[in-house]
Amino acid sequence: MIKVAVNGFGTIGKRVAEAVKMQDDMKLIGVTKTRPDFEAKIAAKNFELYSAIPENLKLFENAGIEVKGSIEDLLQKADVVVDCSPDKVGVQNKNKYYTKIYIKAIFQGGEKKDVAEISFNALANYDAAKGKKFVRVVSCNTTGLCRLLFILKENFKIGRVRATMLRRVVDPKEDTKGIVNGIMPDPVKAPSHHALDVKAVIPDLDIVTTAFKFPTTLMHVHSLCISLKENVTPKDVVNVLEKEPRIFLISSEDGFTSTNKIVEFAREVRKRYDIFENVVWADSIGVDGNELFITQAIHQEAIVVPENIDAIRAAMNIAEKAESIEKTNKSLKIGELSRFL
């Protein structure tokens, strides 16, 4: 039984926190606060709680929340630490505490890539991160892109992928930035980094991207022009997906016309609409001489949260690929969004 512990109780970290205990090889053993807010106070009620900043102890007790320790305390406990930080406060964590003592470590997309030894999503390249120290679960947007392209590549002969991210501009609980009303290149000069974090999980990729932040806090669009280089007609490109539990195939003759009505749906189904899959619209699935169009939705709270549970496995090198995926899938009910349709 792997004992995890969850550095940082927020968007991703309580999300993996809930997925790790629904594992059977896996023991939650802790999370972390910086401070106590009512997260801190539902983690505390669900979960053993600790301090991320072992300075802050007095204020949890001042506030009547109950925590175990510190993060060095919980760090003392566990196998492996999913953290679930802030951006580029991994790296400060990863230099304070985890190079200190002999624990693994996950980290996610919001980090630079050199943080860790490899940048992970579980179709493409779980072999290769088995036994790893430090392993980097890559961004929401790019999470997305690893796993509709390699099923793609694997399937069928492509050259160079052009994709166009409209990217969410904040997650919903974020209160304090975002535009409002406008729309903003992402960054001003082509490409964007999304290229560079796929290439960095599929190497033999031929792909450029740009990206523009939206005033919506829902779900990112992905849009996206392939290259073939052979025949392929959208049939086949949805014989192909509809088979990968990871990918959820809607249409707009469902109703499903916006990330509104693909929230809408999920709400009835999922707990906080949870989408761990990525949503491509089939009927946006199109050929146009040698050239594939896909539009595609990425929630980008939950998309991430199989691919933590994998990369803990495949860290601490005690589950092949098919099995390891296989129990996420199973644990997290993925690939059964079809069945309410």
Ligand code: NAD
Given for the second form:
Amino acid sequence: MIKVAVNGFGTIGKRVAEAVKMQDDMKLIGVTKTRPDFEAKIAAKNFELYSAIPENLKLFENAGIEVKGSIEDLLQKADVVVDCSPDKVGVQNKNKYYTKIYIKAIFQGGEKKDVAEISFNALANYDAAKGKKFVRVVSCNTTGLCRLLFILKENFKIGRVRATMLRRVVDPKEDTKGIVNGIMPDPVKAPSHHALDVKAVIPDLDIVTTAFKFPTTLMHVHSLCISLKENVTPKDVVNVLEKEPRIFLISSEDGFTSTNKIVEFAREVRKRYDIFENVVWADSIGVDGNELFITQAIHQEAIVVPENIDAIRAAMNIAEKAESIEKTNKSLKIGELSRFL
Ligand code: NAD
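Let's see the other form, the form predicted in complex with the ligand, since the form predicted on its own is already up.
The complete assembly is shown below, putting the previous chain first.
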């Protein structure tokens, strides 16, 4: 049993902690919170709670929340820590704690690439992450791109990829920044960082990306245009994508006319409406000349959860790629959404 700690119990951390608990080859030994708010109270009821900031231990005691110790105590007991702290805080935790003791660490996409030895996507480069000490799971947008493009590249001769990301501006829980009545090019000058991140995982892919922030919190949407080096029909692409559990094919004919409707569907079938799969509109898949068009939606709060579980197995070298992905998929019921349609 691999002993796993989750440092940072926010949007990603709480989902990763729950997912770890569902695995039969891992044991969640604790999670951290920085201060005793309502999330800490919920965390303490379901998990062994530790203080992410050693100096804040007293705050938890004063609030009557049982904590088992500080992050330093938690790390002593763990084989691997999944760092789910805010952007650029992971690298601080690395320097402060993870390099000082013998522990492996999984970082998130908000960290710079050089925080880890490898940027990770389970389908695309699981084997290269085997046994690594520090692994970075790429961001939600990059995970969505890597999954789809890896599958296409494995099955068809493709050339240059142009992708535009229409990004949700913040997550639903944010109350200090967020929705403004406008659309923001981010960055203004192409390419966006996503292309570089995808290339960190799939180095030989020719890709350029642009990105815009939209006043919505539900999901990202990606519009892709991929040049083809062989004759491919939309049906060929659908046939390949429907075999991959981490891709969920939908159709506007079923009423999936927007991210609103995708979320409404997921609210009926998944806790917190977590969608771990890329949601691809089958009827968006079209070929015009030698160009393939695809539109997909990505649930930013959930898509990296399975990748974190696979990253743990790869770093700990306890399973082959196919075995890990299958275990993760089964435990999180990935690939089962089409049963509801
Ligand atoms: P979040 O703000 O929801 O959660 C971060 C948690 O870490 C909070 O509970 C915060 O209190 C805690 N924290 C603060 N300082 C800490 C410290 N020093 N040590 C440990 N914990 C600390 O953030 P999030 O959205 O879960 O993002 C976490 C990481 O995942 C970031 O790198 C982000 O870029 C990445 N990510 C986020 C999303 C998303 O859409 N939310 C998607 C993919 C990847």
